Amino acid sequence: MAAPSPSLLAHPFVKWPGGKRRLIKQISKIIPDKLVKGRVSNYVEPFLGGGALFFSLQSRLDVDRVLLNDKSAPLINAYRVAREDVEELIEHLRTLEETFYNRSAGRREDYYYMIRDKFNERLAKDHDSTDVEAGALFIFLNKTCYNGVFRLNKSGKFNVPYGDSGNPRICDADNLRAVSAALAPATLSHKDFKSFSRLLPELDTRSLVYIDPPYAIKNGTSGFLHYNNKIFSWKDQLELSKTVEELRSSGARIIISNAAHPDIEELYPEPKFHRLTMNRSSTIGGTESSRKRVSEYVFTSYNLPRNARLEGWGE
């Protein structure tokens, strides 16, 4: 990974449910020392989302090949646009931002829904080629919708309501340029995890794979787990665990984030995997004060560093 200037280190440019921005310090503690101090042959993420771990590591790791994937075509289009057409993207976002803030607070909601309709008109387009305007609309909606949720209805249209979340920064030009530099060496794809895993090159002990799927369990009947189960089912979790076992047999160093639930423990049993519990505030909820503390599991396919159970972990 080519590191930008220290003053311009990239960070996630979209908010994504389940994002790991608040857990980066904990997860970074369990990266094997020989990868941090040596050379990484492959860095792989099948569920990229907001990319918090990738952006935090891209200045620390010396990586030959970066492979980033997410099933969401609009999300990957935004990544491709940020990498390949960042100045044009910035121009589009500045226009959207200025138009949004030049309206009275009461009329900004109307503008949001107008942009949402425009974005939905473009969703059917082919996102294998970069679409700068669609990328800009996607980022604008991410910044101004409710909690940064990306959700499609049965008709395939984005249907998240307006967020009314104060004065979000829609165009962060400096960060977008840093993002563009960080993504320069990356191969970006939008496939389901099974198709993506079949296209991976041969992995080895100097490969680092970070897997952060939607958190589905056998009977996800409440809250965000219920929504996740619609887009990533328990059957998908079972298939993923089989794929992880295949990757583990290659010797690749694998880190998995998942729900803190007995169903998930059964999928990644000891001694094949080592488990830690980490605690954070939920990113889902109307206000910061209303968000509960949640626990998540982290599994590794390798022995944990001795200090991994120290500060920042739940157990």
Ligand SMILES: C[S@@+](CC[C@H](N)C(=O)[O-])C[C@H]1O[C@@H](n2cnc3c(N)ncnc32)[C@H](O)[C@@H]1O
The other form holds:
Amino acid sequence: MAAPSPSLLAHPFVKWPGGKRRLIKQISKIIPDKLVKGRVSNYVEPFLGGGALFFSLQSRLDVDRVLLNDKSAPLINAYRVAREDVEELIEHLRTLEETFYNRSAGRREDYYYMIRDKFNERLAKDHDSTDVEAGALFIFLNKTCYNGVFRLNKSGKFNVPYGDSGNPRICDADNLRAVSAALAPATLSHKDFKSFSRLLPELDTRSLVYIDPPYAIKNGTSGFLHYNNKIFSWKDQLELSKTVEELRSSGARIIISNAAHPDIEELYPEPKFHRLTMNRSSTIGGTESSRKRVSEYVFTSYNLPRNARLEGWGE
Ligand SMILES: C[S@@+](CC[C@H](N)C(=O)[O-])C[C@H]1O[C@@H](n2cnc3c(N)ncnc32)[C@H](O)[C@@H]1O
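What I would like now is the form predicted in complex with this ligand, since the data block earlier showed the form predicted on its own; can you produce it?
Below is the entire complex, every chain and molecule, led by the chain shown above.
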């Protein structure tokens, strides 16, 4: 992953719930020295989302092969479009942004719902080939919907309401160009994480795998975890831990983010895994004041560097 541009380093181009922008400083510090200073044979992210860790590391690591995946096909379409047709994407986004800004507050909401309908028409189509317009509509909706949430209803339609968040930046052309360059060496896919077991023969001790699945929701103060079967069930968590265990046998350096809960601790036990706890404010929720402090676990499949007990960890 070579530096894309001397003037601007790429950063996530979508706002993504569960995105790790606030944690990347800490996570970056636990990347093994051997990988930071030498070559990385494979960089693998099966749960890419907004790609906070990938973008923060891509200019710093020297990687032979990059595999980026997320089950969400419309999200991966946006990544492919950003990589392959960035100028056309920027043109579409500029038009959407201008039309949106030129409307009064009340009429912006109507425009949002019109674009949402248009996007839903395209969602029905096959996403295996890149679709620049669908990519632009996806980014527009991500910037203008409620909290950047991407949720489909039972009929597979995007149903998130308008976010009414003032004047969101919809077309960040410089960043999109930097993103395009950063993605150039990557293989992008939209598979289920289970298919990553097949990578086992290709991984080695110079491979870095970052696993960041959707988290379960903590139920009130009881500490009980509620798993949303539609998003990522407890069965998925169990299967994921088996996939991680398989990949671990290759000696690959694996980092896993997950909810801080005894159920999760049991999935990644010591001494096979090493655990850190950190606290941050939740990025999902209504207003800033209603956002809660949440703890998260980070597990590694390798011994943590001595300086891993950092400010911000285990507060
Ligand atoms: C917590 S988010 C990842 C956030 C990301 N690390 C970031 O910084 O933005 C989890 C992601 O997993 C994806 N996902 C959910 N189920 C999946 C599955 N079975 N296989 C692969 N990806 C899945 C979701 O679409 C979501 O983008």
